[in-house]
Amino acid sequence: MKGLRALSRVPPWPLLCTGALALCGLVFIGSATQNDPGFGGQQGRQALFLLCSAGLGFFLLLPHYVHVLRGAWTFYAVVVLALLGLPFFAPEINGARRWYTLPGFSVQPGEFAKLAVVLALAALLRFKDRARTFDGLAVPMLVAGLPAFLVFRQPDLGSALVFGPVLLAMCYAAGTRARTICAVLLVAAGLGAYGYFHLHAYQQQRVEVWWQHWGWDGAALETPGVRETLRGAGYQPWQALVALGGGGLLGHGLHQGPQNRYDFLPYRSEDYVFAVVGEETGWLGAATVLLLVLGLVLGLLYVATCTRERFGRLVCVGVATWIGAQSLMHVAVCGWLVPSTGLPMPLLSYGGSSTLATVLAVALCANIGARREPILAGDGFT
C-alpha cells in the first residue's frame, strides 16, 4: 500500500520527457530502418524493448529504493563480471566484443555498467566525510575507472568517455573541492594525450580524419586526396554532417531525407540516428529533441535539488549528468564537432541494452522523488 501511495507523489516530467524521447526515437528508428532488409524489424523489436522497460520500470517505483542501495555493491560486481567475460564469451561483432548472444536478444553489459557505476559512487560518497579525503576521489576514481577501462578494451571508446563527467559531476555533488576537480581534469588531459598513441590504428585514423577537416575549404574538396579521406575513415561523420546540413529549418520531411532514403549514411538508427533527426525534420526538430533531453535532465536535477538524502540526491546527479553527456557527445559526433565514435543517443537510438538501463535509471530518479524522506541530521548539503 505504502508503494502504491508513493506513486501519486512521483515527479512528472522526468516521465513526461523520457516518454516523448523514446516515441520520437520509434518515429525516427521507423524512418531510418523502413527500406532496409536488414533492419526492417528494429522498429518493432525497439517497441518491445520499450514496453518491457515501461513495464520493469513500474514496478522499480513500488519498493523503497532504499533496498537499491543494499544492492548497488552487488549489482556493480556482477557488471563487472560481466564485462570481463565479454573477451572470452562473447562473439565478435564488427571487430568488437560487446554483447552476449542470447536466443532472440542479446545483452551489452556496458550500458548497464553506467548504472552500476552511479550507484555505487552514490553508495560510496554518500558520506559527508569520505568526500574531503584523498581517498573521496581517488577510490571513486577506481570504481568508475575500471569498468571504463573494460568497456575500452572492447572495444567502445564513446562509451567508455561517459564515466568521466559521471564521477567528476558526483564527487563535486558530494563535496569535493572544485580545486581538485580541476586537479584531475589536467591529468585526464595528459593522460588522454598520452592513451592515443595507444589507440587502435583506426580509432588514430578518425582522430586525425577530424583534425584535417577543419581545414578543408571549398577548393579542397575537389582534391583527390580528400576525397579520397571521404570515401574512406571520414565517410561516416561527412555523411552524418551532410544529413544535418541538408535538413535546413524544416527538414525534407519523414522518409524523405536523401541520406537516410538512398542509404548513404550508415549506422543511422543507433550512432547517428540525431542525423536522421536533423535531416528530415531541419532545425526545428533537432531543436525540439535537444529542449526534451534538457527536460529530462533538469527534471532529474530538480529531483536532486529536492532531496536532501544524500545516496538519493547523488544518484540523481550521476543519472542526469549520464544521460546529458553522453546526448551531447551524441549530436557532437553527428555534427562531427569530436572524432567519430560509436555510442548511441539515450532513449532515441535503437538498442534494446540502451533502453532498459536509462529507463530504469529514471524510474529509480522518479522513485527518489516520491519519497522525499526528512533528514534530522546535518548532511552536508547546502
Second form
Amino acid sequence: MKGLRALSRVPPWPLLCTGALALCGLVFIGSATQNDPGFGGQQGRQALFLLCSAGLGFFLLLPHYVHVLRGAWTFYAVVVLALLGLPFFAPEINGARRWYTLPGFSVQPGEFAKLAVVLALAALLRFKDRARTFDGLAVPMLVAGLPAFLVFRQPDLGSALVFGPVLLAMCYAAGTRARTICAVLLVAAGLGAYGYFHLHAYQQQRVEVWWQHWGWDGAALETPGVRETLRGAGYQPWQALVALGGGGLLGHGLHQGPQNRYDFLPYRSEDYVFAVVGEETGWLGAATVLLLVLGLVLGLLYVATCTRERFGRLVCVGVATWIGAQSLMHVAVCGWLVPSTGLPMPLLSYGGSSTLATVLAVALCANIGARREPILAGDGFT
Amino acid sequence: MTSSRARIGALAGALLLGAGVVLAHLFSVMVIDHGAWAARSHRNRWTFRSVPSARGSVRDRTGAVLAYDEPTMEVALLYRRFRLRHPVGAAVHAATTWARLQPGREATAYSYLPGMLGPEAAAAAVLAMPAGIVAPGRYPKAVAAELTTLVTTVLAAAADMPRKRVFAALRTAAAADPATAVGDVLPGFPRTKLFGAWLGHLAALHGLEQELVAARRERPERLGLPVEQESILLGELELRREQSLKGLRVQRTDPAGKVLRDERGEPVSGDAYESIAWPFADHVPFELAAGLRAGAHQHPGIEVNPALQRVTVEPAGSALRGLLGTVQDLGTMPRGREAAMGHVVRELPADFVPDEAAASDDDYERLQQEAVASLNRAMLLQARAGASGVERAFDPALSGRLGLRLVERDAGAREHQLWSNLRVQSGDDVTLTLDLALQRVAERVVAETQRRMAGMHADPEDQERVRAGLAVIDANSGDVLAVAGAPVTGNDPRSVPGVSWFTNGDLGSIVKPFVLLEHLQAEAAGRAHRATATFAECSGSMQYGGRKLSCSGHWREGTDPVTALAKSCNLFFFQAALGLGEDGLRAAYRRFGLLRPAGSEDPAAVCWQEDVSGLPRVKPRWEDPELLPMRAIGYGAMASTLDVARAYAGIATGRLPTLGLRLGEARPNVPLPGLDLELEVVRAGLRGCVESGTARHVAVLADFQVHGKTGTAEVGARDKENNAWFAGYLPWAAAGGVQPCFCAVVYWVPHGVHGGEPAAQIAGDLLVALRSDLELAARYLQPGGGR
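Output the structure of the form predicted together with its partner chain; the preceding block shows the form predicted on its own.
Below is the entire complex, every chain and molecule, led by the chain shown above.
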C-alpha cells in the first residue's frame, strides 16, 4: 500500500522524457531498419524490451529504495563476476566478448555495470568524509575502475569511457574539492596519452583519422590518400557526418533519409542512430531529441537536489551523469567531434540490456523522487 | 565549501555546456555547411552509368553484311579485390610482403608462374609465418593490417571457415605465443591439410586459365587474333601484380592527352591500376561466362561483363579484311586521338541534370561537369573507334554515342531511381560500293595468279617478293567495286598489294594511251609535238642521253598510232615524248590524274584526286630521275591499281570519275572536252591490243570484247624481273548502268614471262568467273556479252 501511495509522488518529468525518448527510439530504429532483411525485427524487439523494462521498472518503484542500498554491493559483486566470466563463457561476436547468450536473448553485463557502479559509489560516498581528499578517492576509483577495466578489455572502449564522468560527478557531488577533481582529470589525461600507444591498431587508426579530418578541405578530399581513408578507417564517421550535414534544418522526413535508406551508414540503429535522427528530422529534430535528453538529465538532477538523503541524491547524480555523458558522447561521435567509438545512445539505440539498465536506473531515481523523506536531523541512512 | 545543491547545479551547468558545444557543432555542420554536405550526400548515391552503344554495321552494295557488332561476354580483373580476397592472390602478396620485411630480402617478389618463388612456395611461406604478425606494435601498422587481411584470406579459404573465426584464432594464437606458425592456429586443421586445400584453389585458377585459352583457340576464324597467346589469365595477373607492387596509378590527362598538374606542378594521379577492372579476355563462351558469374565467390576479383565484339565476315589475311580495317578500344589508342576523331563530348543538354537533383547552383554546375567527364571517361573505357580502313574512315557515322544515365544507387551499387537519361545512339550502318561476291571472286583469281607466279621463281626470296593486285571500278560513277591483293599481311588497306607497292612500282606501257592522247591532241591543237608523219619506223632501239633505249616489239610496218598502241611500240612513244617534251608528258599524266598538278592554277588540278574516302592508297607520283623517253613508256611513274583504273575509265567514258567507297555519295565527274576524235583513236588501239596486239595471248579477253592495254616494266636489276600490268574496260554499261573498268598488276614476275600476260590473265579469269555466276553476270556483263 505504501508503495502504491508513493506512486502518486513520482516526479513526472523524468518519466515523461524517458517515455518520449523511448518512443523516438522506436520510431528511428524502425526507420533505420526498414526493408533490412537482417535487422528488420529490431523495432519489434525493442518494443518488447521497453515493455519488459517498463514492467520491471514499475515493480522497482514499489519498494522503498533503501532495499536497493542494501543490495547495492551484492549487485555490484554479481556484475563484476559476470564481467569476469565473459572471456570464458561468452561467445566472440564481431571480435568482442560482450554478451552472454541465453535461450531467446542475450545479456550484456557491461550495461548493468554502469548501474552497479552508480549504486556502489553512492553506497560508498554517502558518508560525507570519505570523498574529500585525494586519497579518499582511491577506493571510489577502484570501485569504478575495476568494472571499467573489465569492460575495456572486452573490448568496449566507448562504454568504458562513461565510467569516468560518472565517478567524477558523483565524487564532486559527494564533496570532493574541485581542485582534486582537476588533478584527477590531469592524471587521467596523462594516462590517456600513455594509453593511446597501447590501444589496438584499429583504435589508434580511428584517433589518427579523426585528428586528420579537421584539416580536410575540398581539395584534400580529392586526393587518393584521403579517398582511401574514407573508404577504410574513416568510412563510418564520414557517412554519419554526411547524414547529419545532409539533413539541414528540417531533415528529409521520416524514413526518407538517403544515407539511411540506401545503407550507407552501418550500425545505424545502434552506434549511429542519432545520425538517422539528424538526417531525417534536421537540426530542429536533433535539437528536440537533445532537449529531451537534457530534460531527463536535468529532471534527475532536480530530483537529486530535492533529495536530502545522500544515497538517493548520489544515485540520481550518477544516473543523470551516466545518461547525459553517454548521450552527449554518442552525439559527439556521430558529429565526429571526438574519435569514433561504438557507443549506443540511451533509450534511442537498439539494445535490450542498455534499455533495461537505463529504464531501471530512471525508475530507481523516480523511486527516490517519490520518497523524499523529511529529514529532521543528520543525512539519513547512515 | 559549496553546498551539495550548488555542486549539483555546477554539474548541470557542465552538462548544459557540453550540450551547447554539441548543438553548436551540429548547427555548423547541419545548417551552415548544409550545402556542402548535401552535395557530398548526392555524390555518395548519385552516379552516372554509361550505356554502351552498338556500332553500325558495314554492308556491301547489295546489302550483305561485311562487319557488325556481336554481343559477347568479356572477363575483367579487379586486381585489388583479387589480391585481398582470392587465396592465391593473397598468398602471393602475403609471402612477398613478409619476405620484404626480412633483412636481405627486400627485393623478393613471389609470382603466379611456376618456379622457386611460385604460388606454391608463397602459400608454404604464408603458412610458416608467425601469428605474431597480427599483434599490434610489432610491425608498421599498414603492413600488419595488410598481412592480417591476406593471411586471413588464405586460411579462411583453405579451411572453408568464416573470416571472423579465423581472425579470432589468429589473435588468440598471437596473444598466447606470437611464434606460433599461422598454419597451426586453427584447431583441427594441420598445416598439410590447409596446404592441400589451398592447392585446390590454385588448381581451380589454372583450370579457369585453360578454359579461357581453349575458348580463345576455338573462336571462329573471323574473330582470330594475329598472335595466339599461351597464357591469358596468368599473364594478366603477373602484369597487375607488378603494377600493384609498384603502386602505379593512372595518370590523369585532359581530353587532348595533356597531363593534368596540380598547383604545385605535380602530375595529378588518378586511381590505382589495381582499383580498375581491366578486361583481359573477350568473346568468352556463354557457358564459361555463366559459370564464372554463378561461381563468382570462387574467383573474387574476376568479373564477367557483357561486351560487344566487332565481327568481320571475311577471314584474316583477306584483302577485304584489310580494307575494312580494325576497331579498337578508345582507351588503347594514343591519347588525344579520341579528340581528333570527335569522340570527346564538350557539353550535355542543359536539362540533363534536373534542378531537384542539385543542392545548389554550384552543385548543379559540378554535376553537369561531372556528367561530361563521366561520359568521356566511359568513352575511354567502353567506346570503340575505327583504327584503320573503312572502320576509321567512316567512324563518325559508325560510332554512335554512349548513353548516360544519372541514377541514384545504394551502398551496394544497386540502382534505385533514374533521374535523367541521355539516350544511347547506335551507330549508323554504312553501305559501301564494294560487291562482296565480286570481291571474293577477285581475291580468288588474284591469289591463284600470285601463287602461280611465285612458284615460277627458284629463289625463295624472289618468291616472297611476288605480289598481285586488282581493282575493279564503275567507269561511270567511280564506285569501287572490288579491290583485291595477295598476299595480305595486315589489317590495313595499305597492306593490300596494288593499293600500295613495295620498292619499284613502275607502270610500264599501260601509260601509253595517255601519252598517245596528248600527242594527238598536241598535234591537233598546235602545241609542242613532233608530227606523226615524221616518225621513223621502229628499228628496235634508239640512242638517247648516252643510253640505248630498246623496243621489244619490232614493228616495221609504219607509224600508225592505233597499231603503235596495239603493238606497244616503244620507239613510237619515244619519238612522241621527244616531241611533247617534259611539259607535254606531265600534261599527259595529269589529265588522267596520274601525276600531282603543278598548283591550284594548273588546269589539270580538277583531275587530281587527293583522297579516296575510306581507302587510303599511295598516290601516283614520278620517281626521279628518269629519261624523258622512258617516262613515255611508264618508267619512273608509279600509281595504284585504283588510279590506273580511274584513268582508263576516263578513256572509256570521256569523263574522269571520282573514286569513292561509300554508296550513294555525290561524286563529280571531270569531263575531258574536245578529245572525242583522239579518244576514238586510243580506244581503237586498246581494242587492237586485245584482238591482235600484246594481249592477244589471253584469248578470253577478246571474247568479252575488252578494250585494254598490257604493260611491262623491268624492275629487277640483276635478273630483270618485271612488273606486269593490264588495264582495261568493257566498252558498254551493264544492265544496272555499271561499266566495269579494271586494272591488274603482278609485281616481280620472272623474266621471260611474256609481257603483261599474268596481269591480263587475272582480268580474263575475273570475267570468266563473272560469266559463270548468273547474278554477277547480270550485274556486270551485258546479257549475252562475249561470244
